[in-house]
Every structure is written in C-alpha cells, then in structure tokens.
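Given as structure tokens, the chain that follows is alone and in the form predicted alone.
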Amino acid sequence: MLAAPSLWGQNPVIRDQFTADPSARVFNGKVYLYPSHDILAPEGKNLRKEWFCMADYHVFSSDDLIRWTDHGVIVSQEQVPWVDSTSYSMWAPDCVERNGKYYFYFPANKKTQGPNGRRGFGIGVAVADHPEGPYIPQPEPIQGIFGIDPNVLIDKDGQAYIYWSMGQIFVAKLKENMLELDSEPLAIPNLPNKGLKEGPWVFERNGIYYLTFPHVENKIERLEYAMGNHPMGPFTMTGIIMDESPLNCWTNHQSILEWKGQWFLFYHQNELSPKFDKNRSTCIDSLFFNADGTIRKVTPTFRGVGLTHAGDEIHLDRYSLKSEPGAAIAFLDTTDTFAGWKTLLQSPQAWVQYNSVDFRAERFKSVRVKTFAPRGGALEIRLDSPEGAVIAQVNLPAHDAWQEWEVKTKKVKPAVHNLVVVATQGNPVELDWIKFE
C-alpha cells in the first residue's frame, strides 16, 4: 500500500525520515527520488555510533516536486545475497531505465573476499518492471568494480556508462544487459588531487558532458564540476556548483535533472539533525546555466522549489526572506525535529516573506493562522513585499498554548503572489502556519 503524499514543497522535501545522497530521475512523466536512508546505529550491532548507518532504500515519486509519495523499501541489506547484512553500508544509489526495465545500482560491503583478496565495497544491481519496484537484486555484484556511489549515464547513441568513486572517480562502459562491464575501468584524470572526491553524477546538455562531484577542498565537501565532450572525458575542471554547507554538514551529494523546461539540483544537508551530520535530508533548488554552458552557483534555500497552493498549510519558517533582526526560526520540538519549525517574530515590524503562493484556483474569503503568543499581539498579512497591500489583520489575545484563529481577508487577485506576515505590536508572536479558506 502506498503512503499518502506528504505536502511539503519546501526544503527539506522529506521530513518523516532521513534521506541522503538523492538520485533523481524522470520516468513516465514523474520525478522519482532514490536516496540513501540514514538511521541511528541500532544498539547491540557493534557499529560506530558517530558514523553513517544505512540498512535499506526507499523510493519516492512526485508529479509537482511538492507532493511526494513514499513507495516504501525497495531493497534492504537482508535481501541481497552478497551483502554483509551486519555492515549497514547501503550508501548512495542510482536508477536508470532501459528497454522497459529499471536498473537500481547500489553500493554495500561484501560478505566475502574477491579473487584479489579484497572485501570492502561492491556495487550491485536490482531489476524491476516499474520505477517503484518490486526490485529483484542480482545474486552477485558487478565484477570489476571496487567502490561506492554508482551513477549511470545512457548516452544518446545508446551506450551506457557507469561511474563510481573510491579515492578517485572511475568510469567504464556497460554491456547492453546493464549488469556487466564492457571495458576496463578508467580513473578519470585532471581532477583535484587534494582532498576527498566522491559521488560522481554525469549528465549531458547541448553536447557538453558535465562531471559533477563533492570535493573537500578545505574541511568539508562542496559541489564542483568539470566539462568535456565525451562521457569518458577528457574533462576540464570548471567551477563550483554549491559552496560548503552553512550548517557545516561534512558531506554533500548531488543529482541534476531537467524537468518541464527547468533544471534542478538535488542535494542534502543536515538541518533536521543539526547536532549529527550523518543524518541528512534531501533538498531541491533551481539550477541555471550561463550562455557559455557553465553552471551558475546555487545558493541553498529554505523555500525550495514549486508553487504552494494558498489552501495548503503554508509554513513560513521555510521563508524566502526575513527581517534582520527581529525574525528567527526554531524547532517546534527539539526532541522531535521531524515535527518541523516555527517562526518567531520578536519585535515591532519584524516580518517573514514566503514566495510563490498560488491563489489562482479559487476565491478565498478567510485566512487561518496557528500562533502562540502568551502576551498577545497583532499581525498583518501582506501581498508581494513587506510594504505591500494588507489583505488581513489578525489581533491576538494572550494565549499560552498553540491556537488557531480565523479572520476574513480582502479580495486577492487570482495570481501567484509572495506572502509577507508582519508583527505590528511589540509582543513576540510565534507562528506555525497559515492557510487560506
């Protein structure tokens, strides 16, 4: 049974579990998300408490980048014959479609040593008839690969290539069956020698091949890229896609795709786990190119992508802009970060702005606001900017528990608007969400 869609559309996009290393693909007109699944190390398993711990993979789908459906576990470490099921090492995956079959590639620690005496990481494949599964794992990993972070590109001529990392970034051709190598692995040259490189993701645009990857140039990873004219290179180092995380997350991991005429960057950060950066969450932001084909640097946002329907709960803590000082964000419950955040308007004229709210579908007559204000307060809801037209005023009596209030609104022109909520009195007000009815 499929889970009900989660209505987010802000970053992070999945908030009931941790989802790192997001591989995003378009299948049958939908976006499918194949992340790894961070968990805390279970007790009694002889695992490092302060390290990555992943036992299985989920797949999610969306037709608008806002509503995501969790299709459940598609592969777990207990299902795969060659995987050491005590290692909890199911790291960054990928998935591609060929001839009506879906090939899910994943790394994990192996049970036994290979002919070269190596145990360590292998890369396996699970095959399905549908993008959400069920997936059947192959009995053995791909022979000739020792590494992590698989990524597969099927070029325009039909030739498939697989990329992976282990100290360096490697590439090899795949056979038509998508299960075996068709060339010797090549260590891609001309990439930075200093610092960790991992997580390759390769895509093509206008005849240019982009090799993207996380790289530790300083102390933590940033997203970088190189450009070339062939899937196997040579590649020329070109620039930075995303700087190091302002949250100080040690890793990042990316995928890049085009959907409905717009390019998107999928990545991860640890905002839902600020004290433990081995529990990470998927985010999405728009990505743009310069006229010469180079990539414009992406700044991570809370707002994310997509339109928010005015009739949905609008969580202003995923703001586009806010006043400095005066407005702040905090967890609703520090013991349960999956409960999300709240907005704190702490001084007169403090404000928070949330962009791209869709009022086109229906005529709204009122707005409902969920607040916490022990000393009372007053809010104004404005359109398009902090100085914009006031469409609702909310006068709040003192209340020392979360409470919902409904007030009438002025007529709103059917369009996509930015929303701004302003505190008009000196008393601090906390906001969970607003929605129009």
Ligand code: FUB
Given for the second form:
Amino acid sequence: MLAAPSLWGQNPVIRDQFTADPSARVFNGKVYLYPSHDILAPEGKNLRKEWFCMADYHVFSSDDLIRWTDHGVIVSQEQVPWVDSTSYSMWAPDCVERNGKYYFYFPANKKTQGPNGRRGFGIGVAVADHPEGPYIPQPEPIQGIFGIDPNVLIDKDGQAYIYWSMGQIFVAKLKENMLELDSEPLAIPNLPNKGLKEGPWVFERNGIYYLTFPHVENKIERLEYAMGNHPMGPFTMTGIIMDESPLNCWTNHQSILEWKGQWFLFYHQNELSPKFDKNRSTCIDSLFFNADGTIRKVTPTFRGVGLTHAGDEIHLDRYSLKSEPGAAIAFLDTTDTFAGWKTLLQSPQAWVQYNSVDFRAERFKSVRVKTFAPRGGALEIRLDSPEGAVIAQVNLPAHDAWQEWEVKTKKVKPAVHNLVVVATQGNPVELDWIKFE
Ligand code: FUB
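Would you mind generating the form predicted in complex with the named molecule now that we have the form predicted alone?
Shown next: the complete complex, the earlier chain at its head.
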C-alpha cells in the first residue's frame, strides 16, 4: 500500500522519516529516489547509539520533484540471506535499469567472514520488474567486491561499470547479467591521497565522464569531482561541487541527474536532526555547468526546486531570502522536528522572501495566514521583492495560541511570483504558513 504523498518542493524533500545518501534516477519519465533510511539505534540490540543505523530501504517517486510518493520498504536486512541482520548496516544504495529489469545495489555487513578474516561490507543486488519493486535479493553478494556505496553507470555502448568505495574509489566492469564483475577492480588513481573519499557517483555529459564523490579535505566531507574521457578514467581532479555542511553534518552524499532539460544535485543534510548528524535528510538543488563543462558550485538552499502552488500552504520558513537581522526560523516543536519550522519576524520591517509561487491556474480572492502573536502585530504581503506591490494587509489582534486569519487580496497577475511577507509593526510575529484561496 502506498503511503500518503508528501507535498513539499522544499528542502528537505521527505519529512516523515530520515533519508540519506540519495540516489536519484529517471525511469519511465518519473524521478525515483533510492536513499538509505537512517533510524535511531533501537534499544536492546547492542548497537552504538552514536553511529549509523539502517535496517531497510524505501523507494520514493515523483513526477514534479515536489510531490513524493513513498512506495514503502523494498529491501530489508532480514530479507537478504547473506546480510548480518543484527548489523543495521544497509548503507548507500543505487538502482539502474537494463532491458526492462531494475537492479538495486546495496552494501551491508556480511554474515560470514571473508578470506581476510573480516566480516566487512559486501555489495548485493536485488532485481525487480518495476522501479518500485517487488525486489528479489540475490542469495550472495557480488564476488570480488569488499566495500560500500555502490554506483552503476551503463555507458552509451552498453557496457556497465560498477564503482564503490573502501578507503579509495574502485571501478570494475559488470557482466551483461549486471550481477558479476567482468574485470579486476581498479583503484582509481589521481584522486586526493589524504582524507576519506567515498560515495562515488559517475555520470556522462557531452562525452565527459564526471566522477563525483564526498571527500574530507578539512574536517568533514564536501562534494568534489574529477573529469575524464572514459568511465574507467584517467580522471583529473577538477573542483568542488558543494562546500562542507553549514550544519556541520560530517557526511554528504550526492547523485546528479538531468530531468526535463535541467540538472539537479541530490544531497543530504541533518537539518531535521541538528543534534545528531547520523539522521540525515535528502535535499535537491539545481546544478549548472560552465561552457567548458566544469560544474558550478551549488549552495544549499531551504527553498529547493520546483514551483509552489499559491493555493497550497506556503511555508515561508523555507525562504529564499530574508532581512538581516530581524527574521529567523525555529522548529515548531523541538521534540518533533518532522512537524517543521516557523518563521520569526522579530523587529519592525523584518521580512522573508519565498520565490517561485505559481498563481497561473486560478484567480485568488483572499489569503489565509496562520500566526502566533501574543502582543498583536501587522503583516504585509508584497509581490516579487521587499519593495514590491502590497497585495494584502493583515492586522493581528493579540492572540496567544496559533490562529488563522483570512483577508482579501488585490488582484494578482496570473504568473509565477516571488512573495515577501513583512512585519510592519514592532511586535514579534510567528508565522506558520500562508495560502491563497
Ligand atoms: O550512510 C552511511 C554512509 O555515510 C554512506 O555509505 C556514506 O557515503 C556516508 O554518507
């Protein structure tokens, strides 16, 4: 059974569970997201409380990058014969399609010891007829791989390559059956020697092969890339795709895809778990190339990608811009971060701007606003910029519980607009959302 779709189009994109290491793929015109599923270590299982804990994988799909449907669990540690089901080690996966079959690659701790006496990580494959499953796991992991973070590229000539990491980044050819190696693993040379490298994601654009990966150049991971002319390299280190997390999340992990003419970077942050960076959430931002094929650095945003329909709840805490100082965000409920955030307009003329709101489909007559303002206050809603036309004014009598207010709006040209909400009085106002009706 499908879970109810989540409707955000803002970062993070999934808000009812933690989703890390997002591998995004386009299958049959839709975007499918195969992340790992962070949880808190369950009690009584002899697990490290401060470490990664992952028991299964969900798959999500979207046809607009805004509405995501959770198709539920596709593979769990209990279901795979070779996986140590007490290890909670189902780390970063990937999925590719070949000849109508879907191959889901995932790392996990093995039950049995390898030739080096270590249990360690193997990489398994589960196969399905549809991107959302059901997936049938192979009885054994891929022979010849000891590592994590599988990523598969099927090149234009049909040859498939698998990349993974274990200290270094490795590549090998895959056989036509997508289940066995067809060459000895090659440790990819000329990447930084110092600092952890993991999470390879390779894609091709205009004949250039991009090897992207998280790397600890300083204290925590940042996203870097190298460019080459062949899936097996040689690659030349080229630059940084995303700097270290402003929230100090130790890991990051990326996938990059083109969809409907735009390139996107999928990555993760710990914004829904600021105190524990092993509970991470998928974010999406647009990615652009320079004329010479190099990648422009991506700055993480709250706003994310896609339009927000004016008739939906517009959560301005995922703002595009804000006044400094005077505007801030905070969790609605610090004991339940999945409930999201509120916007705090704390001084006169404090404002937040939220870009790309779609007014094209309907004529709206009023706007509904949910606020908390114990001393009362006043808001103005302006169009396109902080100095833009005022389309609504909301006077707020003092109220000490969250309350909704509805006021008439001026006519809004049916187009995509940026919205700005300004506190026009000195009293602090907390804002949950606004929506047009
Ligand atoms: O999610 C567990 C590990 O953290 C992944 O396998 C790495 O890429 C890092 O994101």
